[in-house]
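Presented below, as structure tokens, is a lone chain in the form predicted alone.
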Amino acid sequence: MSFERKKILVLGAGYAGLSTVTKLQKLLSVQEADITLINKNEYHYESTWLHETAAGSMNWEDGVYPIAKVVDNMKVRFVPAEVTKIDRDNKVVQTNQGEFDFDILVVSLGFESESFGIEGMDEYAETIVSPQSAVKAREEIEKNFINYKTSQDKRDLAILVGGAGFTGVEFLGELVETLPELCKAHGIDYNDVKITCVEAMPTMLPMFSDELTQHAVDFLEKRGVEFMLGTAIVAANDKGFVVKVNDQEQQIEASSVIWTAGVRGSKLMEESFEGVKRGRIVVNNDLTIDGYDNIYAIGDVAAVMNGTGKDARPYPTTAQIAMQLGEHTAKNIKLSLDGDKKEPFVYDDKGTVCSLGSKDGIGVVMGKEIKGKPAAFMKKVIDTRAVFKIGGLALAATKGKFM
């Protein structure tokens, strides 16, 4: 074993980065490594809870906690800073708070919104990618509902949601739970509210069986959501979406427009590495990048392949896999410091649950399909477990979904 203290630099404190650091501080002694964590915010936010903030069922503060609460400041130096450049060959990372050199680098810079070049989407739609953007989405809906009292314009009660993927469906599930309360508060008839979800794919939630997906569709349609599947969004403008139906373009009007259909890895990835697509780089099975056995890429900036050759497909970037990637990276760093061979990453899929508000949902857990209240309960278990895994019992007691 080398007794030279290695400089380990972790970029980003999302699920992947924070899992790496909290595992490293358990595995390594102060003598073995000098660990630095850099994140632009002083807090970690539960990105899988953002749809609740956007729909008004959760205050944004309830989905965040200070990073200082979960890092051991005797072993880890936390620096609130924004990463501006990664120089992989000179082993230096530049930030708005100065330069940091490294022996081992873990890149876990997270995700940002992706509009796929749809004209006007960045300008006219709100997104759900950070606590700030989620709050903005909620404020936009509330502002338009309040405005309706004087405008009497039905567009102010119309909400357009772009995308029927995981985030879109979970957001809709929360919306149909919170909007009746919002209507009541402002003397609005909920029947006058129009919620339209536009999805380019012919089906939604492909990770679930037809029966489970139908449960979600029935649940949401019963509460007033109208789906336009297999419908491409051509543009967004100040009136809503321009969509293509049977090769004909038509305008769908709404004052509240929320885009949930696309995320990509950090744009810094393209500037720092070759072979990056939509902010994601294909990693080796030990989670390092080609040619650099001291640089790991995990979470939303990594394409971790499932399978080999032509059949290989990247795993979806979920919180579950991000946390496993972080823990595995920490183990591999420990192995490399001890002079041992790194181990390939093996994903342990414990299942997936999509919530439909606080009392319903669909999911597959340990190979079994669940829906309704059992799925809603399991979602709370999963959310609370994520907090516990990173921050322990004390954090789970304050931030968990059962508290």
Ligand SMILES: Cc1cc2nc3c(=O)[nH]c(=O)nc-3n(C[C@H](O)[C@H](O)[C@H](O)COP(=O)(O)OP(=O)(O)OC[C@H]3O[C@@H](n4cnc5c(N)ncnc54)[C@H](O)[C@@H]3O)c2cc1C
Second form
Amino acid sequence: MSFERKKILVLGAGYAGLSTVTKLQKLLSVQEADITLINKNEYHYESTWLHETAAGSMNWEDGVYPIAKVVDNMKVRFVPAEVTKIDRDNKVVQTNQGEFDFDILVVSLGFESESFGIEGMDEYAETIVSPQSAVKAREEIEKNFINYKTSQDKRDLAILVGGAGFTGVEFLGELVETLPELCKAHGIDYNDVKITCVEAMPTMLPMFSDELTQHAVDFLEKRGVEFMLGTAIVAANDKGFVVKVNDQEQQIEASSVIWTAGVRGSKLMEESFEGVKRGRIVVNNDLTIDGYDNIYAIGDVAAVMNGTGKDARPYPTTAQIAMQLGEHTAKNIKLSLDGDKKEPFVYDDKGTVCSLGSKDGIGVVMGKEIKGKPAAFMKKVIDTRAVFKIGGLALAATKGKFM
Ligand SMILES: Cc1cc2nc3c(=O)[nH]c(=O)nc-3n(C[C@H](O)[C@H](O)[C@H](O)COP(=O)(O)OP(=O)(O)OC[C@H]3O[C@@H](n4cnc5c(N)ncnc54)[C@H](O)[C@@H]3O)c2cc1C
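Counterpart to the form predicted alone, namely the form predicted together with the ligand:
Below, the chain from earlier opens the complete complex, with every other chain and molecule after it.
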């Protein structure tokens, strides 16, 4: 048993970081630990709701809440600051608000956009990775629709979505729900709107059965979305995407271009640790990094393996696993402070639901496939549960989705 008051530093207040801190403040007394949480913004944003902001069905303010609302300021010091460097050996983290030293570090800096080196993608496409980027994507679509009234250029009504993965499909689902309203507001015929989704893989949503995927495709196609599967995007430019079809390059033109196909862990990971791939570091089964039993990496910056040996694969990075990792990290920190052995992390996969706007969806919950209204309902339950798990009833009452 240690009687020394340990300095615990948590970087990032996303699902992983906030789950760690809210659990730690329950498990540890002020005498045991001095806990500091550092995050870029004063607020937490629900990353899993960002596609709603990007499509215009949710104001960005509705998907965020002040971090101060969920941390116990008697036990946790919250510092709004941007982390610029992690010095693991000297146990110091640098930020734009000064240096912070630590005995125990939890790195949960989350994800950023990844363009896989596709020429022009960072410059010409909007992304859905933060409230700011989601607002920008929405503003871009609106600006082009408004512009159409004077330009009469059909490209202003064309929207290109790069990627038919989970985020791409959820975004398209919201878009086909909100665009008719936008068209009405600006006197535009919805039939003149062209939404094209380009995906490099020949299939989409590999986490779901063919039947569920077909439900999503039918839903979106019926509302005007055109899919170009098995089509690689080779560049983005001021006209749209350049794609490769049958070895021939083609320009697809659209004024609104949204890239949803790639995320990676924080770039700070490569700068701070060895063996990091696309911002993710493989962690031990107690969630610490190799050689540092005082440093945990969790959430989208971690590759948590689903077993051992050469067949082991990292679990997909999701909010669901990020929250479980946060809670487990808090438990392991408590165990280590008590002088006990840390426990291995065991993932409890409760399923996945992909929304198609507010009234439809597809999913697998507790091993059972669902689609349509039940899936849309379950998605709202999952979203509300995430808020409740971190902020309790009071937060769920104001931020939960009850309609
Ligand atoms: C549109 C969309 C829909 C999604 N839908 C689902 C879903 O339905 N289900 C699901 O399970 N997952 C979903 N995901 C994935 C999920 O959002 C992520 O896996 C999850 O957010 C990871 O949590 P995290 O805590 O690791 O990181 P994040 O949520 O990214 O949080 C990281 C935090 O660190 C802060 N930060 C970053 N860099 C710095 C810095 N240098 N200094 C200080 N602070 C910093 C950020 O501002 C942020 O607050 C979705 C993602 C997107 C984009």
